[in-house]
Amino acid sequence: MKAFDIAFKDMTRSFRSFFAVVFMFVVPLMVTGMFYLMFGNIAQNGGFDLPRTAVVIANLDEGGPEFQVNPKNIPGGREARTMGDLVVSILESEDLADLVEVSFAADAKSARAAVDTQQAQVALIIPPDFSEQFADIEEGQAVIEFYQDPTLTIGPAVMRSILDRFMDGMGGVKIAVNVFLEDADLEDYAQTGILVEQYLDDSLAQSEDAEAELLEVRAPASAPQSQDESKQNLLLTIIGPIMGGMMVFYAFYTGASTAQSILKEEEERTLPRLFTTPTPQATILTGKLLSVFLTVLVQVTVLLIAARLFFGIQWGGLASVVLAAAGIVLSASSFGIFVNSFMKDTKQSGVLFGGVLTVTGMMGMIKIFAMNSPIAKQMGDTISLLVPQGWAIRGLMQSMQGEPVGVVLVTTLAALAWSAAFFAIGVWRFNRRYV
């Protein structure tokens, strides 16, 4: 019980600090509130409005083994004679009319020049052997040159997302064609038109979700909703991850600053005097470290409740939220103990707060703030998990998205593995320091 007495005494000291209270509770809620106000107009308008991406196409495809596609399935009733025509037809379809504005160039040089002079955002250059490479089942590689304005992000990202969908499907078509020809023992490539036509239908149907898939800010569709409810859910879909990221970010700051009190007491000579009392050193250090966990626990609990009350954020089922919160508390506390164990004195706190926590915190939140960039989001899946903040945020996002408890548990166990390693190293170094 002596360890708990020491822990509660340190906690009381922390919560008496006006600066600490503002940093733990006010700042995360205030930052989220700013985003709430900024994105409120987006929710009122029902979503994001993307400008059309200006795409110039140089279709140089000279064709290959002939295939037939039913012209009624091609936008405008035109018949696609080459695979290049098929690409153009999909991009000119009504399903993509709100996303893509298509123009044409006579050659590759003219297409690139249109981008360089900002007449277009993206140039697609379909090579002369595009159809021929597609028809070469064994070794052919059908490639489209993607040339973009390097100063732009959203428009080219939309276009790349559509093309990736198309090219991935083409790979599946080639495999299907190969299997078909082997089974039928045919050499006539005209039969492949059936498969290509089917793929065209699927591509046009899937393209309707391109914009929504890119943004991922649609309201949940679990039940019929009024217009006001849909707008509110859209807003929470944006605000929820931001609040979660802020909570994790500042929880790690609290863990580090609370653990730093050990160094501060060492400098003030109160810790060495405490070691001279009858209380065992292990009990004293246990109380000091326990105060770190309890302080972060109070912070995370208050922020979860406050965000629910102020912003209406749904954190998920009770079991999932408890697991995610446990991952945050243990990760933030143990990481603070670990980092402080390497500090000689509080003068090095600038390195700790301005460097280590900021960099690792931004790495952990990269997925949240890269939600409009598929490329950055894909990179964020890997980069964020290189730091403990990434695992803490991952568990919280899984809970918010309604993932099964077992999935959240796996993520929490991974966060606990980080925590155990950080805690063991930190305690070992502090024990050696005060032996």
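Positions refer to the first chain, counted from 1. Keep in mind that what you see is a predicted model, and the values were worked out from it rather than measured. Between two forms, the rigid core is the largest collection of C-alphas that superpose within 1.5 Å. Compared with the form predicted in complex with its partner chain:
Positional change of G361 between these two forms stays under 2 Å at the C-alpha, relative to the superposed core. If you fit the rigid core between these two forms, you'll see the Cα of Q121 move by 2 angstroms or more. Relative to the superposed core, G316 undergoes a Cα shift smaller than 2 Å between these two forms.
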Second form
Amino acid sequence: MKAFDIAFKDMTRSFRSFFAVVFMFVVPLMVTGMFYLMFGNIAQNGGFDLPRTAVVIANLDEGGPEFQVNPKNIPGGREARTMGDLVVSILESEDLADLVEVSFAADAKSARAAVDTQQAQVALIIPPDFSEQFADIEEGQAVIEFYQDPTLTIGPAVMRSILDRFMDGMGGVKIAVNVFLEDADLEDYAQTGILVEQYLDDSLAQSEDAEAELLEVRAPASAPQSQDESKQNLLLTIIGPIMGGMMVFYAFYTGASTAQSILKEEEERTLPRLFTTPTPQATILTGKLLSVFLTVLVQVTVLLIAARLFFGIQWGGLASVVLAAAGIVLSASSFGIFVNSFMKDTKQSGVLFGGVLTVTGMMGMIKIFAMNSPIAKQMGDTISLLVPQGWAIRGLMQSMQGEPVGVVLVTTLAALAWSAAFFAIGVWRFNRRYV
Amino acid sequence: MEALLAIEVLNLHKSFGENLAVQGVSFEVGQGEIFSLLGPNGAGKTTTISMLSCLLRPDQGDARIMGHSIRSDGTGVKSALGVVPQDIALYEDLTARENLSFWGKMYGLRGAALKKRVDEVLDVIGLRERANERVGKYSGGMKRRVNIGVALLHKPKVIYMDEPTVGIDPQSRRNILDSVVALKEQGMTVLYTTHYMEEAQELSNQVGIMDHGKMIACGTHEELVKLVGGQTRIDLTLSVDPLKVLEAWQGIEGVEHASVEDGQICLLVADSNLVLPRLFEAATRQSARITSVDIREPNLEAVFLHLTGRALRD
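After the form predicted alone, can we look at the form predicted in complex with its partner chain?
Zooming out: every chain and molecule, the one shown earlier first.
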């Protein structure tokens, strides 16, 4: 009971501090809000408007076996005599008009030059044998050259997403035809062209709303959404991780700041006075540590709810969110206790907050800010897992992406392992110091 | 007789590395008495109090507080006593009422009993009207009163007050001294540390004088004054450097001890009426002029000077 009294007293003190409240709640929401306005262009248009990506296409495809996709399944209802035409038709469709601005180049060199001179962000070079390679069911490899401005991330990432989706669909068609041919009789081979057309039609028909289908990131169980909702989803794929990152960064800040109250009480002489009361020293330390957990818990809970209400961020299913939040709370609290146990006094807090928390926090969040750059993302994935913040963010991202609860649980358990180690070392050091 | 002892200290020792902070301190305090530990800064008073509060473990020796050993029954000791630390130890971002409630809980008080006791203590320290203001907004004197109030919450039998009047205005100091006397009248035993001789003299039934970690004298005011043999202290200010005349004055008949402190000559004499004319004659012979004379009857300051050769304020 006395431990809870101490924890409650510490929480009262924390939440009465103007600066603590600002750093706990206002700053994370404000930073996210700034990104929201920046990417969402809400201040001007009252809605989301991603800048269009300028794409230059050099369609050199000379065609292959004759086929004709059902025009009604091609966005814009146009004919496509080659696979290259099909790619162009999709990119020129009205569905993608808000995202893609298409122009054409006569050859590959001109297309690349357009990107080099920043007239376009991406060049797509469709080679002469694109259709032929696609039609070669057994050995063909249909490849589109993707040439992008290396200084840009979001526009090229959107284009890559569209093309990946298209190529995946075409890959599916090839596999289907291959399977058909393995079992077909010799006389059935004549039907191959018809089969290809049929599968292409089916594949394209599955994407009635190309833009929404290609760009949407949603939990598998979520309901189909309108085009406006899909645009909003794109915004959330940017804002959601940023909010998550801010929340984790400042949760760790709060953990360290609250755990510092042990040192602060020693300097204020209230800790020695507590030791003169008939309260066991272990109870006093437990109360102090409990206050760290509860304060971070309140902060994370409030931020999760506030971000949902203010920005409409979908954190995922309840069980996944609870697991991810538990990972954040436990790792942030234990890390705060751990780091403070190495400090002699609060004068060293500049090093703590400026150095350790900022560096580890940035390492943990590197993945979020590198999400549109594949190489940086891969590196970020590895680097972020070297610090507890990385695991905390990973769990939250998994929850947001609708990963199964089991996957989130594994990440939470990893965060728990970090927490247990930090907590044990921190408590051991504080015990040695006071008890 | 032993049952009437509130505090019984037996041969306490404590060192920090090579620094012998407390060396063989022993004393006894009867129930309902005020015992002052007097000594200059660094004498070992706070270290002694810390050991008696179970904050520090003695290297050697033991003490019993209301019969509870500081070595084997820390919880019993802590339940029996209230501690008023030298520094203000309060949560400045909580109100006085919140502070008292929290500390009351740490002493095991709960519910209605706690609320009632907090109100009582607020009345005792005279802060009922401003109980809901944050302590950080209080004056130094008001903070000192809350600091004392915390130690009274659980109605302890023994209360330690570690230099509670340091750095406060005369009015607040007077209030605190009055409250110490009031505590005694309520039957509490008070262990009071100070380096102000007048406080020890005014408040205490017994005084223990500490220097360099040792208890150099202990007893009632009268017993201690007898140690200096009824000597009177005379402080003189001269128109010349006092060091020039010090050696000659040490040989004047009736002067038992002479020293220079803060630019003054301090003398311990048996009879001031006999010695004073001789001092004026000596000054005239040495072409010095006496510009002020301060004659003090035997007191604890004189005792300390007699025992250590130094003034208490050193």
